[in-house]
Structures are given as C-alpha cells and as structure tokens.
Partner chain sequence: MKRSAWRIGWSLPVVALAIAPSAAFAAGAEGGLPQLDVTTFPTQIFWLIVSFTVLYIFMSKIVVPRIADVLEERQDRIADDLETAERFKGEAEGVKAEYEQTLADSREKAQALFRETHEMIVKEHAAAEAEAARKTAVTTKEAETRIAKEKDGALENLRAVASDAATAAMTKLTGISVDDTAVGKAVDAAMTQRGA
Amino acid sequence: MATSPIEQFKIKELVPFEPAGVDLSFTNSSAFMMIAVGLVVVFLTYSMRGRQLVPSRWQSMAELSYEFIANMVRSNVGSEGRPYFPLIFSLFMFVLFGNLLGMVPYSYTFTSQIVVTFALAIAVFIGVTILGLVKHGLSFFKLFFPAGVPIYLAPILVPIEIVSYFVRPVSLSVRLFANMMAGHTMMKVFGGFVAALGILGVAPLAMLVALTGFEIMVACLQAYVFTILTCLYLNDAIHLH
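May I have this chain by itself in the form predicted alone?
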C-alpha cells in the first residue's frame, strides 16, 4: 500500500520518557539531530587533523566552509561580529548537515519540522535582542524609529517596525521548514509515480533525478539564507541599523 507523502515527516518515539507527565521521549528527530552534530564533528576533526600546507580535499572543504562564514560575518556585521563567529558557524553547519542528511534515503529531515526550525529561530531572536539591550540599554528601542524620520510618522512607523521585528522568528523558521517540507513532499510524489508506472515511469524518474539535484541546491541555499539572516539580525542589534 502506498504511503502518504506526509508520512515521512511523522515524529516517532524511539525511547519513551515521560517524567511527571511531560513527554521528553527520544524520537527519530532527536536521533538525526545527534547524527548531524556527530557528522559535523567528524567532518571538521577529520579534515583538519593533518593541517597540511597543501590541503587535501577534505581540508579544503573545511577551510572553504570556515572562510565562507567568516566572510559572511565580516561583510554583514563587521569586525564587531567576530566574537559571534563560532555561534554563526555552528548554526550554519548544523542546518546544512541537517538539510543534506535528509537527502539520504530512509533518513529523517528534522529541519522539515516547524518545532525544530522555530526553536532555532527563537533562540537567535532572543539572543540578539538580549545582546542589543545589554549593549545599548534603552537606546536599543531606537531601532523601531530610525534617525532622520519625521516625528509625525512615529504613530505609523513604530507599530510597523515593532510588528516586523517580532515576526522575524516566524519568518525565519517558516522559510526553512516550508522549503524542506515542500521539496521532500514533491520527491515522494514523483517517487510514487515511478513505482506505480514501472517501466513506463521514465519521465517521472527523470523528473525525480532533476528534483533531487535541485533539492540538494535548496538544502545548501536554505542553510545560507538562515545564516545570513541571523547575521543581519545580529548587525541590527550591534549597530542599531
């Protein structure tokens, strides 16, 4: 019997654990998050173990990842963003490996769960907000009324800026979740066509191959988008732009 394309996103309990009625069970989503973290650690440790003057392919990939995020932080936050590089780099690698891990057959895409992406987004939102308040105090609220704007526009502009600010974690999380969920749903649909049509499923198979390549690109792109938006929010908190 063919399964629903949505079935692949179902969270399944692997180790039930409900202390005091609170569900803290270890799930397939939790397992693949741990696998993603483990793969990142293995990749970076293995790649940099030799630190050769002429880098190997793996070392080159690690160094390119490092330089890519370092340039992103430098370009969007400036030199003041340097202390936050480890956080930005870790966030990028976690989302990237989570997205790519979901492309492996029979794996689980935890970034297709809104609860996961929202948790990441709200952590970024709370972090940059606290940073802005600590760094600027009450002057942080100038972010909602940019300098040089006529005062008579305040009743209109301030509510718009406040709403747009608090919508940030929603838009950040939904963008990643929706793209990953939609892509994997389409792949499951075309995969079902291939299985159902058998030898006549050449066209759906070709579409599935093309869609797989496109989804790998989307997986990388969404990790980039999530990270660069985090950098922009960090820049706002630091420079009140």
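Under this definition, the rigid core comprises the largest set of C-alpha atoms superposing within 1.5 Å between the forms. No experiment lies behind these values; they were computed from the predicted model shown. Numbering follows the first chain given and starts at 1. What changes on going to the form predicted in complex with the partner chain:
Could you switch over to the form predicted in complex with the partner chain, since the one displayed so far is the form predicted alone?
Here we give the lone chain, stripped of any partners or molecules.
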C-alpha cells in the first residue's frame, strides 16, 4: 500500500554499514541529516563570505538568525550562556533545517523520528544536569524545592518537581516528533483525498495549500520552541531557580 500516510516515515537503507553486527547503515534519514548540515554550513559560510559592512540580503539572513539566537540566549540565560551559544545555535539550525527540509516534496523529515528528537532531548537533559551538578554541587538539588516554600509542602512539592524534571526530555522530544509526524501524516492524507476525489479534489487541494503554509510555520515554531526550552533548562542549571 504505497499511499499509506505513514509510508513516508520508513527508514530506507542506502549504503549498508554493519560493523560488529550493529546495523549503522547510511539511510535516507542519515542522508537528510547530512544534507541539512551541509545546507546550514553553506548558508552560514557562503552568505558571510563578503564580510560586508553593509550586508547583502543573504548576509542579513545569516546575521539575523545569529542575532535571533544570540538574543534568545542572552535574555534567557544571561552572559553565562555565552559559551553554550554555538551549541544552541547549532541545535536551532539543525532542527530548523530538518523541519523545513521535510517540507520539500519527496524529501525525508528526520525530525519526525522519535529516536532522533529523543536523542537530542536526552543529550540536552544529561548535559544540563551534569552542568548543574558541576556548577552547584549538591545544592543543585534545591532545584526540586524552590526557596520560600513552606517546609510542610515538601512531601508534595518535591515529588512533583522531580517528576516534572525527569519528564523534560520526553516532553521536549515528543512535542517536536508529534508535531512533525502529525503534520506530514495529515498532508499525506489530504493528498490521498485529492487523488481519490477526482474533480472534487479541488477542496482538499485548497486545504493542502493552506496546510503547507501552516506546516512551514509549525516547522519554524517547533525549532524555536525546542531551542528556547533548551535555553530555559540551561538557565535552570546555571542559576537554579
């Protein structure tokens, strides 16, 4: 069934690669990760090649994305967030290009893979937790009991805070994955309607046009959400509450 709406999420092996019995083949997902990285690098280096004082259009775009994330880090984390800026910028551009690349027909959306988003989220989670522990030692655990709260609330508050802390990587990854998957599934379903309804397919086609715009917005929005939540977690780790 070639028109199954979830067919598009299938991993297809392109170059087999299986060292020590583990399947690490180069797949369509890997290919699009590489393409995204290539596009980000080309975009950000080629546009800046002139180093013009008065920027060209492409250079403005590169500078704009840089300053967007720089402001985000500055306002959410403060000046201590400076060393993590390249990482957060990479994260944003990677997710953004992954999402937007998925909007190109016949492409593959690697951000619709729960394992990819979860790997990114858990890396952020572990990194932030280690950073907090290194920076604050045992007082990092004050994060689970905010100052100024009456002590008798501790039995309720502490478990809630702990659960909400450990749910972070799950919510972070599922939000991105579910948004991307739902959007792409929906587009495929409506695409199927267009083909099935013949002349009446104009209605779902119009819907599909609107949906495409909506999905492009979601692609940008989810990249933004993923990045800003990373900033907030980083801020928690650096400043506690």
